[in-house]
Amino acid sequence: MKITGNTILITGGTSGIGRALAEALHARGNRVIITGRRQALLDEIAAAHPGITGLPLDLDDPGSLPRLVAEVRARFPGLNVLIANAGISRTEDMAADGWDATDAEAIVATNILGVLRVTAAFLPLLKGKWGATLMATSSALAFVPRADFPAYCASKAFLHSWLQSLRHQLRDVPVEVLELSPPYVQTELTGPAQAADPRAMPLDAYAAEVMDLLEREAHPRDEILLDRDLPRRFAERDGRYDAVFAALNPG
């Protein structure tokens, strides 16, 4: 993926990894077109960037998809990238007594439903652009889970996979997929708690990790991985899962 001279929709831009990317992209000298489900927040993200264009996308309105993308081809012909990073995150106890599949069929709707749509609806105006690069937001969680967040870490995985099977058949096709898969980042994710943990990387250090990795094409395997997170993504293959899978989830 190039990083300057581009034009790019990120969806989930108004917050976290998404909104850091927005910035990050848009001072490398891209034009940036981000989306939400609130206006107002939109319209504040722009006025404080000028050159970042919010347009609202309501997954679970029918509509909304279709607007999105009728007025992106109008006022934005020259779509090149596309970022689907919008998504949710819910533990789940599975053991407790009345649970049920609702938190599970939202991460579903969202994670991976509103990946395939965007992309559907997006991917005929990447084809034959300079640069066309389509990258979706996976997490590290998808090779090894926490077992607390069961829907969120196979939504993930199922991206992983999708993901390389799209790649494959868009091999004679010259659009670019890309997986980022991020680390424990201090966003608000799972909520307020997540953004100031200590634990959790810096949001600013790890988008200027992913704009370094973007800029070198430091990603083998077209997937934008943290040095930090390779232990994961390889456990199995190393005969290491059982015991990074215990480390995630003691007890």
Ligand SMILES: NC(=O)c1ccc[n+]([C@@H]2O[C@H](COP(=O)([O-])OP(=O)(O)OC[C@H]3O[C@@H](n4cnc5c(N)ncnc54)[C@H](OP(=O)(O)O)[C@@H]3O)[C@@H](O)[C@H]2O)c1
Second form
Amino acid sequence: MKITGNTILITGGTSGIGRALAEALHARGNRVIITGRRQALLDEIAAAHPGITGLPLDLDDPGSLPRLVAEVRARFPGLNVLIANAGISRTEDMAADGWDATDAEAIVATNILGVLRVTAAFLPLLKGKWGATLMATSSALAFVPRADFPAYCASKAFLHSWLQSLRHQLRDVPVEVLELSPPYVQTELTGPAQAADPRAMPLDAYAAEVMDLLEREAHPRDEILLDRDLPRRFAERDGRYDAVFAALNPG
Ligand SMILES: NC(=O)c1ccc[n+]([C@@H]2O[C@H](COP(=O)([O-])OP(=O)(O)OC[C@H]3O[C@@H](n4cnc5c(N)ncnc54)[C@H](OP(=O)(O)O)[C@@H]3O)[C@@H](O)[C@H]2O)c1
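Output the form predicted in complex with the named molecule next; the form predicted alone has already been displayed.
Every chain and every other molecule in the complex is listed next, the one we just looked at coming first.
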């Protein structure tokens, strides 16, 4: 991915990883469009960073994405980078009486269908553009699941597989397809406690590492992964899957 001079749309840009990347990419001379449901945050971030534009997108509202696409086509026809980053995470206890699929359905809708729909909507705009790039945010949990986040981990495993096929199909277009697989990072993805959890990586440090990997093009297989997550990424290949699974899922 070219590191400057792009027009970049980031879904889930109102907070956490999406916001941090939006601000870092803006600082490197990119025009950045962030999307999300929280209008007050879209306004606040745009006001603080001339050159960042905030546009509403609610992936649960079928009318929202077509409105966004029409506005981006009209105002930002030079769009050449899409970062499909919006996602949600919830624990699920499938052994509990009364467990139902409500949370899993919400996760599938946002993390899987949301990425597919956003990609389908914006891919025509990216094709043929200088530096055309599509990045989607999966997770280090795509490779070995944490059993208390079953649908979440499976949604990220879906993206890991799907992005490989997308990359292959777009190889001659060309559109570069990148997979961003974050470790556990201090955001409010699972609630306010995560943002202060000392076991999670500080958000600024994670964003800085991602920018460094992008700048150095240090992402073999087009997967943006921290070195610390490589044992998880290659657990199956290295014959360590059961041990890694057990470490992630004690008891
Ligand atoms: N933090 C971690 O430890 C971690 C680890 C691995 C992967 N990830 C992934 O990183 C991505 C960003 O998460 P985060 O950690 O930065 O958490 P976050 O701060 O909660 O960010 C999630 C973003 O997604 C947007 N979003 C959620 N549901 C949406 C919907 N229905 N329609 C439109 N936008 C929606 C939110 O915006 P609004 O609320 O304004 O709509 C928000 O900007 C996610 O895909 C997550 O799975 C995070």
